[in-house]
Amino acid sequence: METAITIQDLVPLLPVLVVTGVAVLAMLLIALKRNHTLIGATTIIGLGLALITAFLVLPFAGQQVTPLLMIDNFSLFFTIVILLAAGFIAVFSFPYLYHLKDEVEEYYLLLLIATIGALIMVSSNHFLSAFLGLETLSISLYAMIAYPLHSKEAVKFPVEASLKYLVLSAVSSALILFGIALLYAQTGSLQFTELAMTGGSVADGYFITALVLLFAGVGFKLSLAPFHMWTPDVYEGAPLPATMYLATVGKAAMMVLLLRFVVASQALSFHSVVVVIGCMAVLSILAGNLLALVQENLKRILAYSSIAHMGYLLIALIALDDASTRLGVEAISFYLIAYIVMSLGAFGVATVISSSEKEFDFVADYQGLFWREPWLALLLTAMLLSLAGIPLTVGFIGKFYVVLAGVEGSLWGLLLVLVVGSGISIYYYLRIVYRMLLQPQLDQAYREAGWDSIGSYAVLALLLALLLLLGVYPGFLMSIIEVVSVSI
């Protein structure tokens, strides 16, 4: 029987339709007059209308919105991140395109209809609309990372850079959607919670098959070796906006997405499942630091980063088969939110020097930053040391919480790979500080700021205030983690 929508339905869906409403917007204003500080404005205003909206629906949480969503508080709670983090790039954005040589209106467009995707996800306990926000957010990054394809100044390689994605991610949501196919064909449901209450009928191997299946596409899209090989080909040949919004949103929502799938049902009860998640844990952890180690170039280093940090991030959550499971939704939630302000501080302050007519993705181009730029190689140096999880930094502590879960579930051999991998970190994290400690190399003109920069200095300051307060004190964050975790 249907069930027809309500505006009280409607109400806890007002983050994900005014971003919406921003985009047709948006689309309106770039047909009838093309102009880049408008549309960007445009953009980040709406993007901060719809923050406000996601505070003002917090009194509607734990409500169904048709068998597809689930708005409660652990969902808007990083609806609020990825708006956040969607306007900070955003930010970012304007000053590295305000000097391309093509169209660039469209970006901001592409930029909110990715957002409108991940909110999807992050709110779907349900296969269909977990789908439909993945497939929102990934074809809007195809277009994103080959936007300046047809400047002659541009990146050097976004074309290859979007195939690569393109080919890749749709392998990964062939194997997606085959899982899906033999868990429905066996339960009838594509219902996150249902699937617990008929895993038990189903026979072990085929329900198995179908998960690994499912593990082995969602391991593409958040960089899991051995699903991982596009991953820094990518993050080079992407703009850094692109990149930028690749290595955050796009990752959040698809660990979140993970995360609520894994808990509604069960997936953790199946040994082999959990020995395959382990593997890639340890591979991931392994490969992202060692490969790291040879890399010249800084967009290729923070790729092989982020594949060992979705490494950990995996510890946590085989930690939620154990009866640490609240534990592990708190370590996951923080870790992440630590991930987003570390990448997009050290993105940030790659998008600040550079422009879309020259990137300076070299680890050679921050030699002597700390002479020339002090803020910004201070900045810089705070990002990195947090990414190899240094104390009084927020990613120590998110590192604290990932091994207190990890101890929780006697994942002892796990922990020794963290333990080894992040002090192989270390090392490459160390390297890029010493480079800007050298001599300067008077030959490198960075992007000089101007009035469009503002806005980006001051998310750096922002994101450098966060990332040293949850560092020191990370209890307020954690207090309302712990809330919000319940309700998944």
Second form
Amino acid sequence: METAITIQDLVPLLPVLVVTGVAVLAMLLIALKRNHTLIGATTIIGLGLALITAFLVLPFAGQQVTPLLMIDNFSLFFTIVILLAAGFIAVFSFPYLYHLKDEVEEYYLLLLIATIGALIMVSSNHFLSAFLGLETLSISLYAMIAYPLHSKEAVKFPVEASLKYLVLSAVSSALILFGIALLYAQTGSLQFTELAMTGGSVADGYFITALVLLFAGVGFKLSLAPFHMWTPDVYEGAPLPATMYLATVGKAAMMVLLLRFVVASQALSFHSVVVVIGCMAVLSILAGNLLALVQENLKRILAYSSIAHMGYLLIALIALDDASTRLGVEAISFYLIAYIVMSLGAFGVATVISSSEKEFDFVADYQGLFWREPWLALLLTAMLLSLAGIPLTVGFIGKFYVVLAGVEGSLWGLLLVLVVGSGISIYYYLRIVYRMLLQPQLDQAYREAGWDSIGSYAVLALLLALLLLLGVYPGFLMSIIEVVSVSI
Amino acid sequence: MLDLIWLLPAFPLAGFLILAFTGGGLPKPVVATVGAGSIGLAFIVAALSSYEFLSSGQTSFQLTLWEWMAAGDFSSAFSFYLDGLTVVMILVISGVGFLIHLYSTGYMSDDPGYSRFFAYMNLFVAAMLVLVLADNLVLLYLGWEGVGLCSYLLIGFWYENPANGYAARKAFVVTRVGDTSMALGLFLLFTQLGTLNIQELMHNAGQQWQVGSGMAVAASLLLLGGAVGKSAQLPLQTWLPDAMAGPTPISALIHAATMVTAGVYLIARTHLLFELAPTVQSLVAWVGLITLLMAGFTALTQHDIKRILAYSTISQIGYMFLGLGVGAWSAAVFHLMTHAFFKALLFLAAGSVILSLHHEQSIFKMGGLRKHLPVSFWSFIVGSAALTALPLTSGYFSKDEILLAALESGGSGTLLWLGGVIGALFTAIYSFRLVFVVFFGECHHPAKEVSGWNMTAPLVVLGVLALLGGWIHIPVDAVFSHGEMAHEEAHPSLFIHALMIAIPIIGVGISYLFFCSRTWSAEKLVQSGLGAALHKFWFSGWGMDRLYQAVFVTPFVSLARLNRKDIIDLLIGLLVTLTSQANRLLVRTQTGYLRWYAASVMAGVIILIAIGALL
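For the form predicted together with the partner chain instead of the form predicted on its own, what are the coordinates?
Up next: the whole complex, starting with the chain shown before.
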């Protein structure tokens, strides 16, 4: 097998290379002169450049770069999504960190490195690159979560959150590695497709154990029940931009990787694997929604809600088992984008009124927001309604496609759970909306919106526009997804 | 011009939107201009398009604006249909409607809800125009419900008084019974005939159903249910007298001239269907006759000026139903029009009287107002003459046509005719009782007419119409051409003619002897045993309210009491308990301890592997 990298191989890798270059550049700049604005701008512009190169390399799509990476339309599509999300988070991070009385520049470095990991993950079709990408992402995240280390008031327990995430994530990585090792021992290959080829020849029980270990590890990263318990603690403890990154880019990259693995390896041809994933889906939907019910902390509510949303996605994943593979892939792709938009929006509202000095993450802090900051309240309302899956929002369309995939696959039991879960979820989303309409408690001093927040407000407006646009005309995005999903 | 008939409902609707969204912020002259002006514009459109339609010689004209909804085989368009019947209706609605709006600009001028009043009124006119212009029954139903809503809003216009709110609710609930029946009729027609377009419907019904077939009977019965609800006929007439709680122009516009005649319009519009079900058609006649007699007797005993007029309205719509029932379609529509003129006149004049006496409505506290309120007096004289059908007034022509048609219809026709004539006698007695008691005799309260030109002019115009409206030839021949051949030939004897002219005059005479010259004493009649009982019975509207109270309201209320805890709610409450218990259980797992989390991860892996291995 040819393993040397040629120039032709490097072209499709350009987006990843640009991000890497920017990371190196940022590191050098920090060494030369610490300047928050400079590093922040470099990061945002660098991510923008990478985004442009991602569009430029579209004609070179469909290329296997070394046995490790597959740069096709699908991976480039999610490269674009992740670069956009990472860029938005960098924009949100800037005002948040502005007043942190500590060294803030390295945060952007971590964000860039985490993004490299995420980009590698969405392009992998080999266990080695997948694991490398995953660990690059995770290790950067440990540091991002613990970032406001020296700030006293800031967030409550960044170190505790980071440590919890570190230990548990290491456990889950170990599970993944064990699963990979078992598969490698049988097939002698780390290619995703190898499993599909050697499938029937080995005893099922062996494969099933390996796959369950693998799914358990992945389930942890996606915060699926019963591996979900870390989620609220880490979400709550981490500073808001890091939470945002973990919730959006981290989950999306993992989900894309899982999707590619499941399609390539045909892991779902094992009935018991389907059952195991089904169990995880049911548990996630019920546990996530039930736990959020009376929660008073916005970050924890969003954490529980993300557990439930990942559960919904598993239904579409199981639907891949059926002949109608395309629909499942499309549903997951659309839902991921919807999920990123709504999560960024919801966390974004919290970010623009919070700062590293003081975070507003209790529902009580949002009481009367409608009377104080009507536009922000409207935005948060739209995001929450979208998370609840109310029509005219992107969340509704996303859920619609998931249900459609489920119906095509005749997964009636799982769909019933989805309906019950969605019903429960409306309560806690609307509870926040209701609180925003009450009389304000004026003792809460939100962060003043200065020049540094202009970008954040622009991104929020863009997210709201996307939320409504994709909610009313989903056809545009869906036709793109239909094209790109052919390649996997 | 005909392509612009959509402007007809559009103007009032625009007026409503302007008034509704400015929320009473506009100055009164602007509100008056928008409120009355939009109806004036609608009338101009109605007049021009009617002129063009009639001079073009077409029998019908159709305008489809857009598709409203489509699902499977069903589709319904926003589509208007114009023929002779519609022309009469739109002219009456926009013409009389405009006069009443103009009158209201004066009548309501001191009311704090001025803008809201005109907003509702405009919405009403828009809905009513949609109702009569509708090309299909779904659109008609939209207008039908729209006028019902406005009627509810306007009866309860002075909502600070709970009694008015009660009256509004009563009207809404009682008409809802009829509306439900009509909706069922629509469902039946669609499932049987596959369309709800009125013209296609009539055509298909004629093709598929035999005369007297069960389906035709069922469908026309259900539609009749809707018609009696809206038009306040037996057995759903009880809401109309209470509806007088609204401002008097409302009573004139909605509860006399237009909305309550929607039932008559509906039956005339679907008359081919009723011809397929002769039993139902004769039921229509009998409903009309019984209602007109009952309401006539009741009107005789009332002493609230508006309630007398309300019962009189019920009674006159009874005549229209009688006309419809004997197949005198155009006579019924003719009476609809003349009734709109003279009853609107009477209500507006009554409004002037009430306003002059500072909202006094009992006729026995009035008296001798002839000199003080000349305009109202002459309006009442003209209006009552037309209502009584004195010769050459408009009411004479229309009522005459209906009664003659009844006489010629054969079978039980003579009986219907006789009933109608007796009704006419009582009409004369109660309407001139009102005139004599209010305007003659001793003067209890000296009063001064409080009317500007905007209140006088509508009275004058309506007075002229009430007098001369009988000479208008309504252009409905083409609409009803298949049903009425028989009547053209007949010539009733001179005796019949003389009798029908004499009866109202006799009635006026009786009324004079009782209530003006006091030669005969009404009090003595009422105090005698049988008289007192009858008076009490009639005064209560034949005890219908008490009957419905006992049969429907009381059992329903006690059922509701029985279910005070709400069984359904308990079930839903169970769901809540279940969910919150599950939440409480799960929250315990979120301990925050790393060791517990790690253990749960491992336990989860083991359990999942077990599940995977076992299945």
